[in-house]
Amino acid sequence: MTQVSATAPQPWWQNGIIYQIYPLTFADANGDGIGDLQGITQRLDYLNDGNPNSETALGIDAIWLSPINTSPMVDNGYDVSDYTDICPTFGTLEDFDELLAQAHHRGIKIILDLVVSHSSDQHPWFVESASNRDNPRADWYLWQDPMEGREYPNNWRSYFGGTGWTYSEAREQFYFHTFHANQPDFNWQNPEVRAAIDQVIRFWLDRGVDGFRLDASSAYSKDIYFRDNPMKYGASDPNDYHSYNHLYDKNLPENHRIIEEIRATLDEYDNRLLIGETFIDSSLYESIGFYGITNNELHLPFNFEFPFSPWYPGYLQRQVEKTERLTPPSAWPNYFLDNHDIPRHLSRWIECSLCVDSEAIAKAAAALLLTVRGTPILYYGQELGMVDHTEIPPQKLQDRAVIKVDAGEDAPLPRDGARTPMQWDGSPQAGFSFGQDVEPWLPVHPNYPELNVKAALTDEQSIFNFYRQLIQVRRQSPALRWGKWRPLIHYPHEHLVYLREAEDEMVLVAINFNYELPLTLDVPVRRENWQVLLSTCHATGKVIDLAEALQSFEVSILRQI
């Protein structure tokens, strides 16, 4: 990888930090127990108050909002019934405009989730398409006739479990849905569909949004012949989605041309970002392909290999090295640990680690995420050390797309545990409804009296303050923002040590994963004169020589002087 000049201009999304908000559970301004846009607006100063040296604001640069479009909420917004309006659950278009204006005033970009692999079955486009076989939108979705001698048109499965085909009595045909039956897939082969989605994109760009995260962006195109997917070698369960090689229902070549068209629209506007969720089971190699041959598709293709790595230095470093090798020279990596679809990283990693010190793991994970080369994406509450709520009563679960599908044993587990309300303070319901004791949409995690924003702000050693300081260090360091990444230990067993290097700066990052014993620090660099940028063991600003050993769970970020 070519070393990047510290003076070269960089796009905002390469320098910045993106923060995902799940609007249903971030902040409730109107007191109905459900998060809304006004609630997010009133909490913006917590995310970034415009002061780069703030001692109270986290310091992020962009917000990615999970869907806020009009929706029947079968899949909590990922089933859109009107792409150019705001769901009343969250407010109005005027509320969105105010959020956008207030965010931009603080230097915060706004990225919207764009869910266009499918719509809701209550969208007027689908209602018309399903009414009969002879209407202007009859071919806007994926319809197939029943096949003689077969129960369904082919063997394509729903990711949520069960068949991917649902029968329509009105048309006497089946329609396909990659996800829930209430989420019919678009027919992206139809140019009218492409034109309609393009108008949706322009509607929001003209309104001032700074980009989109494309949901399920590798599942747009389908085989025009609807051929069966072949089963994987050794697979025995034909009902299991993961038993198949998905050759004909995702990652088709045409998918790249679709995203090229979307990117071309964004490129007509200044400084807009296109993120894409390549499918959750896609390999890093598949995801890398979505940068495009000439970097003309996604700016940041999301991939799940890094967050799904075990809490083990060798595996994590291997993923970073793999990303470094595969990312094209003209492209830019990205990393995340959590999002709305997977368990929180502390819950995953504490479970598979011998260490139960969640604070130590959280700080080590934060240091890794924010010091590797690439754009980091945070998930709300991650900066506090929030973990999954694993004891939500069944009657209070809200992930209806999973809960209500008749999918059998291959269905995913409800995702509500990672979507619980943001923990603002120790008042009833964690201050989610601004001090009102209103039962929220999902139950608050029981640990909120101790783990919350108000408590974290007053604790100098809190996970939040570590994140805040780390973000400030990153913002002030050319090497950490865009310098090259170079490991100093090969096949690490208990610790990670690597360099970030720009033209005029060298930063060393050392993270000890061992929770009991110090580890010998034997690395091929000069040991004298390192300035402490941030450390769990040394005072910030102090000039030190590299120690002979890393202390238990030590995190140190040092600049050579």
Second form
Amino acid sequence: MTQVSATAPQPWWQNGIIYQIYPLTFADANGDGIGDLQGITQRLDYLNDGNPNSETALGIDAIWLSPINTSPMVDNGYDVSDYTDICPTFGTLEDFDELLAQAHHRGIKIILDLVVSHSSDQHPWFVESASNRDNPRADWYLWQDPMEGREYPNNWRSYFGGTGWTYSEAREQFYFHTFHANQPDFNWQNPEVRAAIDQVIRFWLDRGVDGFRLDASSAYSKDIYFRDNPMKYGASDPNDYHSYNHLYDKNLPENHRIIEEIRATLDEYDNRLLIGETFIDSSLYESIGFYGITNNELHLPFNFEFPFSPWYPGYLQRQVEKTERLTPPSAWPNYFLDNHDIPRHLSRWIECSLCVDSEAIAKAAAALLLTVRGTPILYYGQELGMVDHTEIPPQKLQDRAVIKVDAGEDAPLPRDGARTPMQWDGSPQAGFSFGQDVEPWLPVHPNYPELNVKAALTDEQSIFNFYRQLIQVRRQSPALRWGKWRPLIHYPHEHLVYLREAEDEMVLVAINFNYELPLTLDVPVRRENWQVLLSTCHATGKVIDLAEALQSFEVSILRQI
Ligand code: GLC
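The form predicted in complex with alpha-D-glucopyranose (GLC) is what I need now, so please give it after the form predicted alone.
Up next: the whole complex, starting with the chain shown before.
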């Protein structure tokens, strides 16, 4: 295993838990049915009220806000038309300052989504760039001449389906977009683009934000000769994005230089965090490279191993082992289960497991996420056990970037199911608009009368309370925060059992995936004197013997005494 110090004090983002908010559907303060910044501010106490032993707050340390900049909302904010302002849908810069101040007051950091692989086509920079071939910003985006005998300048595809090239009449040229045609990619080779984005970064850092999540950050660089991507061995469909090895439109060496520059700017400020989405068509092996040779790129390149895993202990353990082995010394892993682009984990995993007890899966998954070595990133509502809304009427879908593209069968499915309103209480619309019964931006999941924050707070056994306690246990345990991770079963197929070891503390985590049978633990550690830190079957503080059987679906976190 990678050698890491089990004692060194860690920066806040290694100790802390990050919580992703999708602002359109978290909380609506102004009663227009769309989430906003004031709504988030009013709900901060639910996330962290400043009391480390709170009975009502989840206890997270940082919020990552999906984009809040001015946007025509073709991709729901991932298409920015003004990088230094707040979209009126969400409020004003003053609202943002207030959110930041209120969050900081409670010890919550704020991370912004920085969407600079592309802008919106409504951004004045693109409007100018597209107006003719010799304006001052003519070279800020990726323009190519039509080519004799070819429909498009090359074979690069859009991740959202279809060709990645769109023709501009004014320039009589094509521009490239990794995503939707309304999301033109920047030309990061151009130093002026780099300088302009550096100004954006400084604008927000000066305002006090605690870091960024870089959107699509492995797609900044492109081949300067615009060479065709080679097809994957055995692939036959030239229209499918995934048929190609993305050798020339992603992950080029220059991409690392760009991220190093962004990191250097962050490093001029104290304690700021850089996370990046580096997975697009790449694996953990490539993402790991984005820590940088001397840890001078991303602090946390997103680790997509859990989202891409089935609910099977051997597979999940393999992902942790892989992460442990690949993460460079002195770099730090991260894990998450859900985000705004993929189906929620309970929806994914219920389908592929034989168990239909979603509460049991939710608690087991929570325990896994919060007890492996690395920063956990939660997605709003996951702590309640929210699942995808799979029956949103087609006319109510909002993922326009995906559904409106004329892309044929290779287009991804709309991502709305995992983006429905946060379920606050059992009142109409789940309390999304603070008691006002206005139709929300996306329909509320029909299970909200039973599954909501208010109900969860009063149910001692709720998934929320399990997360809350788990977060408190983790905060108080050096072993869980930074101890070494060591599996105790080599090829698990029914249960995961691993240790977290710090200098003065040893914690054992046991998760039984078997939904019918108890299991006897046969692991090479002392059996007696394990004290329960948190368990779905035993009272906290009880001292148990590992010879006792693990109940079906038991989750137990134990400290050796
Ligand atoms: C990232 C975002 C996704 C968005 C895309 C284009 O993958 O997570 O939501 O559609 O980038 O910006």
